[in-house]
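Given next, in structure tokens, is a single chain: the form predicted on its own.
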Amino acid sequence: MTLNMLLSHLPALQVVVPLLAAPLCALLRPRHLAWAVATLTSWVCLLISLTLVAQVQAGGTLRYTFGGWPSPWGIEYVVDLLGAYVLLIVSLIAALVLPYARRSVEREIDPEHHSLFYTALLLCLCGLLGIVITGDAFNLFVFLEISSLSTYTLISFGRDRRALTASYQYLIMGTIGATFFLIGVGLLYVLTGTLNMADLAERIVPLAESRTLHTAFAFILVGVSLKLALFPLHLWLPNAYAHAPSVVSAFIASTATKVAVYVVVRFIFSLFGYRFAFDQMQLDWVLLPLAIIGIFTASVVAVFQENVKRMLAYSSLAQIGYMMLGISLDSVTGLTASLLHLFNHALMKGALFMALGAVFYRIGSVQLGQMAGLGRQMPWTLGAVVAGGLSLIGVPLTVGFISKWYLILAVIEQGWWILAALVLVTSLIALVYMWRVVETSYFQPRPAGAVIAGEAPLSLIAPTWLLVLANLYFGIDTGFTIDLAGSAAAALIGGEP
């Protein structure tokens, strides 16, 4: 009986556990204890996510109401197939990043700030999980702000003074995005008198011609596009990824933009309805060109970067473009490709940024010139970079290949062979900038007077290689991810109110 009661409260515990653990970390002055609490919390969140995935697959959508108030009067948490899928992505990355964090944080962040760092990281985790699980539009905004404010703080912990500038730039852009989003939600409330997203989806159906509804849609889309760094609203992202501590870069690159893409999918397909979005608002005429320009521009700019973290940041902008391209195709296959890439890109970018964190741990830099000859001195670390790079390019037997295969299938379904060629060309551009890293690391000698680096500690290498192996495993055994992404896409497009 007790176990059944516990299982019934898992949707609430998914958010409550990191929310309660965060202030506990702030009170724990021994920094190793704060790290232990944060790590244990992330594992609990992963266990809850796995259980929720199993429950949703077995019994369908879960609904959890607070205080006995049924929706739409009370706050409701909703876990459907898509939500369970994204909860799993976020909690999985957190569960691997936090064991990695202890040595990396000791190297990059002042000791007196460690407890506050883990507090902010758990608050960010809480906010991201809350965004995914909530069924209330205003509640989503609250969790969006929790995750954003904690992310600004996490970025500012970087020892490079440019981290403060990057954090401030993200603060300004993020605040503008949150304001746009809140204005859109406010307009929806004025129009319908409700904030529950399921109730909103029903009430806006007869209001499709309302200019207020059109305006709300535009404000929400622009606000979320700022958060996910859709071209040309991406200016905050390269500096944020490049100058944040390694743990922060790995975590937010793998989770934050993915959750923002989830919000776009949720509002387009579940709340407004894809017929309204694509037929009436002609969203594809906006998303498609922005996605194409973003993919090509970011891929080309990445080739010329000397800071490898900045190179991967521009690569992330291109990958965001791939996801938005899939959404803009308005098809089950296109949406499946986007949802697949949510998971797959989290794996590849998590592995790459964690490997670069191991490089920084040894030589104090991720400048391309400083990495010359490291392939022989740090074989496991640079091996992870190579494996992650192959996945990023889309080589067969990696998760990157699966994502791009489905995206090309979706494009060909529309008869757009030129776009299929673009996906292949930008994959070759990814080969160019990743080859620069491989060539420098393996075929150039160490610079005169450079630090003689040894292999990174096992606590950094082990989580990194777990993600690398996940890139290979889910690139070979695709049943789990394709089933989840395909079922979620079919439910979203087939389940319009």
Contents of the next structure:
Amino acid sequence: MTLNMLLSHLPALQVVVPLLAAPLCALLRPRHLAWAVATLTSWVCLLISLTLVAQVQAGGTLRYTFGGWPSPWGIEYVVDLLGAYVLLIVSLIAALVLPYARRSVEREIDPEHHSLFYTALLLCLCGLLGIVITGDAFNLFVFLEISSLSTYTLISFGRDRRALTASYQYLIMGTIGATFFLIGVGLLYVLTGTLNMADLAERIVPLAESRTLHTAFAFILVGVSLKLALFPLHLWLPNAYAHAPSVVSAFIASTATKVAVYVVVRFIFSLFGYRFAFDQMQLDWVLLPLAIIGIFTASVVAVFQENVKRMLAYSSLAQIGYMMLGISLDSVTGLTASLLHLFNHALMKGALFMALGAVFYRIGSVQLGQMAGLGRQMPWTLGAVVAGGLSLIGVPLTVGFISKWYLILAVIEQGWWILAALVLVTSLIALVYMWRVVETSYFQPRPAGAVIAGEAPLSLIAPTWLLVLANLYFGIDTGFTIDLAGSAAAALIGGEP
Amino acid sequence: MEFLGHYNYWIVIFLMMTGFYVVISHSNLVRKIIGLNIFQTSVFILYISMGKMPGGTAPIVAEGVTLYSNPLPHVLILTAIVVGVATTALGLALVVRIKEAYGTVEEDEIHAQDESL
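Complement to the form predicted on its own: the form predicted in complex with the partner chain:
Following is the full complex, with the preceding chain placed first.
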């Protein structure tokens, strides 16, 4: 009886648990205790999202109304297949990053700030999960700001003073983005008098010619594009990823932009309707060129980076381009490719940033020159970098191959062979920049006088390798992810007349 | 007449563009935050305007009152104001720490210091 009650409240608990655990963390002065609470919370979140996936797969979309107010009056949480899938990605990464965090945070952050660090991390987790689960447009803005404000704080914990300017830059651009989103939601409310997404989707159908609706669409899309760092709105991202503490880079690189992509998908396909977005607003003519330019320039710029974290940040920009490319193709295969890459990119970037965090733990730097000859001294860590890199390039038997494969299938489906060639070329560029790391760390001697670095501690290696193995596992046994992404994409595109 | 009838929305647009311009054009980090505040304030006025009915009162059941203002946008914007205050506080806190680390709050000077490394 009580278990059934608990199960029916899972959508609320998914957000409420980290939200309540966050202030608890702030109160706990012993820093190991704060870490323990945060880790436990992330595991509970993972458990909840696994259960939600099972519930959605068994019984269809879940709707949870707060305080007994039926929608569209009250705030409603909606977990559909896509939502459950993204919830799983976010909480899975959190559950792996937090065990990793203890040693890494001890090395990189002042002891008196540990409790606050974990508080901010939990708030960020809460915000990201909330964005995904909510069915209310204004509520989404609130969660967007919860996650953003905590992300700015997390980035500013970086040891380097450039972390402060990176955080400031992100704060300015992120706030402009969020405010644009708010304007768009306001215009939608003026038009329809509702904020519930499902209700909005019905009420805007007869208003497709309205200038206000077009403006709202543009404001929301530009606002979220700032958050997901779509070229040319990406300027905040490389600095933010490069100078944030390792744990934060690993966490936000594999979750924050993915959640922003989710918001774009949610608004285009579930709310505005893809026929409105692509036929009326000609969205493909905007997204496609930006995605292509983004993929290409970011990949090329990545080759010339000396800081490996910054290199991966540019690579992330290219990967976001792939996701937007899939969306802009306006087909089920394209959307499937994007959603697959959402999951797969989280796995590969999580593994890579965590491995680099282990490098930083031992040698205190992630400059390429400093990593020379490290392959022999830290075999497991650099092994994870190589495996993650292979996945990033898209070598068969890794998840990267699966996403590239579907993306190329989707592009060819449209008959755009040149674009398929471009995807292959940019994959080769990825090979170039990952090879630079491999070449330096395996084939160059350790610089004279450099510290002899031993292997990183097990608590750093184990979560990293779990993600690496996930890269391989989901690259071989693709049933689970393709099934989920495929049916979510079909539901999004087919769910509308 | 219609132009003047929507004067509150013209104020919104004016404030929005002013704030946006200040954020983009100034290199002083504190001024950027002020610009951001003006930008956000314009959205507050947008929301408050949309809930207002000419001649309407507060939505309280009372005899002889039939015309109410819509309270929902006003409540929403209270939340957004809180978010705005939090953003400003965080932004200014960052500026204080930037001043401690770099000794300046001018963006070009900070950039020059990072370049020289």
